[in-house]
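Quick heads-up: it's one chain on its own, the form predicted on its own, in structure tokens.
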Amino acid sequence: MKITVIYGTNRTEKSSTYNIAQQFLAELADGDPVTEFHLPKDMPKFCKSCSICFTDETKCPDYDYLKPILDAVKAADLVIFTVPVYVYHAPGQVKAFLDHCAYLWMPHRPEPAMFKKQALIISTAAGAGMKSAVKDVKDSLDFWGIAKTWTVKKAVQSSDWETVTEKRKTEIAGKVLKTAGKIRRCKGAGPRLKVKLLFYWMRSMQKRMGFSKTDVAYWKENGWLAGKKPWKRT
């Protein structure tokens, strides 16, 4: 299974989310390519609100940072996001990356390959906030068209993986095995109902009013306004 990992921080060995991601890689990679990115190192820029991506994403001032990450996402079967909780939400660098991907949202120019992928969001905190941190990322993945998104959330009661109790590590290992099994069984499956409904809703909007000439032309080019579906094999 080809996997792309987007780590929400530059921390590695001491990070709980990083270590949980490594467990998933051990279960799922099967010798296939794994591509890893760390934020903010690999995307240090904030969106400048120029809106040029809605016309041509290659003219984004930060496209040189964005392109390698999105190329790896498009090539992957599974995309993993690690999202440690910062003040009850995802880290700012994760939001900064997702802000650059607004043009990939379904009202605009979603990538057809996204509708055949799975994603996994791993979130930990010393106490609470995992639900809202996961939602910060999952909202984008749903509107990208990701077929199925899994989540692993755990309060680890520590800021350092080395000091997480063995009991909690055992609980996490069990969750990893269970979720990895679900991911394997769903490989190649079509999108869940929510993603399909979002697509049909956006198709209706494009037919009735369109969001821009660029978006309408893109939908026509893909045949979606004529009834084709991005998750169907051609």
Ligand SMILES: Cc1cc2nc3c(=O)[nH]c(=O)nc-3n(C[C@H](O)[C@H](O)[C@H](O)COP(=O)(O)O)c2cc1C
Contents of the next structure:
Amino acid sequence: MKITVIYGTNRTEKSSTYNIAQQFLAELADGDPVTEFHLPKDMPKFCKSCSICFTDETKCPDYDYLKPILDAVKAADLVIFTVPVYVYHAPGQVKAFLDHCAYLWMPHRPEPAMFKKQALIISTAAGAGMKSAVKDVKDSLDFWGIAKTWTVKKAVQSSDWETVTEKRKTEIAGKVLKTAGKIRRCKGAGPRLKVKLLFYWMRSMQKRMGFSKTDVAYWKENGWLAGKKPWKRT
Ligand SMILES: Cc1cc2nc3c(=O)[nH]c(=O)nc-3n(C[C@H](O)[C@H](O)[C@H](O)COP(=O)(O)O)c2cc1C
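For the form predicted together with the ligand instead of the form predicted on its own, what are the coordinates?
Time for the whole complex; same chain goes first.
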């Protein structure tokens, strides 16, 4: 399975989310390409609020950082996000990356390939906050049209992987095996109901009012206003 990993921080060996992601790679990569990015190293910019991406994303002032990450996302069967909890939410650099992808949201120009891939969000906290941190990312993935998004959440009571107790590491390993099995079984499957409903809702909005000329033209070009669906071949 081709996998792209977007790590929510620059940490590696000491990071719990990084180590959990490595366990998924060991289970799922099967010798296929794995492409990895770290935030903020690979996207060190904040959105400049120019809104030019809604007309042409290649004109984004930070496109040189964005393009390699999104190319790898488009090429992957599975996209993994690691999201340590920072003050009950995703770290700022994760939000900064997602802000650069606003044009990919379904009301605008969703990428057809997204509707055929899976994502996994791995979140750990010392104690709490995984639910809201995961939601920070999952909202974007649902609106990108990602077919299925899985989550692994764990309170590790620690800031470093090496001090996470063996009991918790065993629980995590069990969760990794279970979730990896589900991901393997769902390879190539269509979007879940929520994503389909979002698509139908956005389609009716594009038909009735159209969000912008660019968006309507894009939806027409893809045949979506004439009944085509991005998760079907024809
Ligand atoms: C700036 C910062 C804010 C944090 N905020 C929270 C928090 O709100 N709730 C919590 O339980 N842990 C919080 N933590 C602890 C981390 O979420 C926790 O150690 C997590 O497992 C780190 O993941 P990592 O090892 O992959 O970096 C925070 C840590 C940092 C550095």
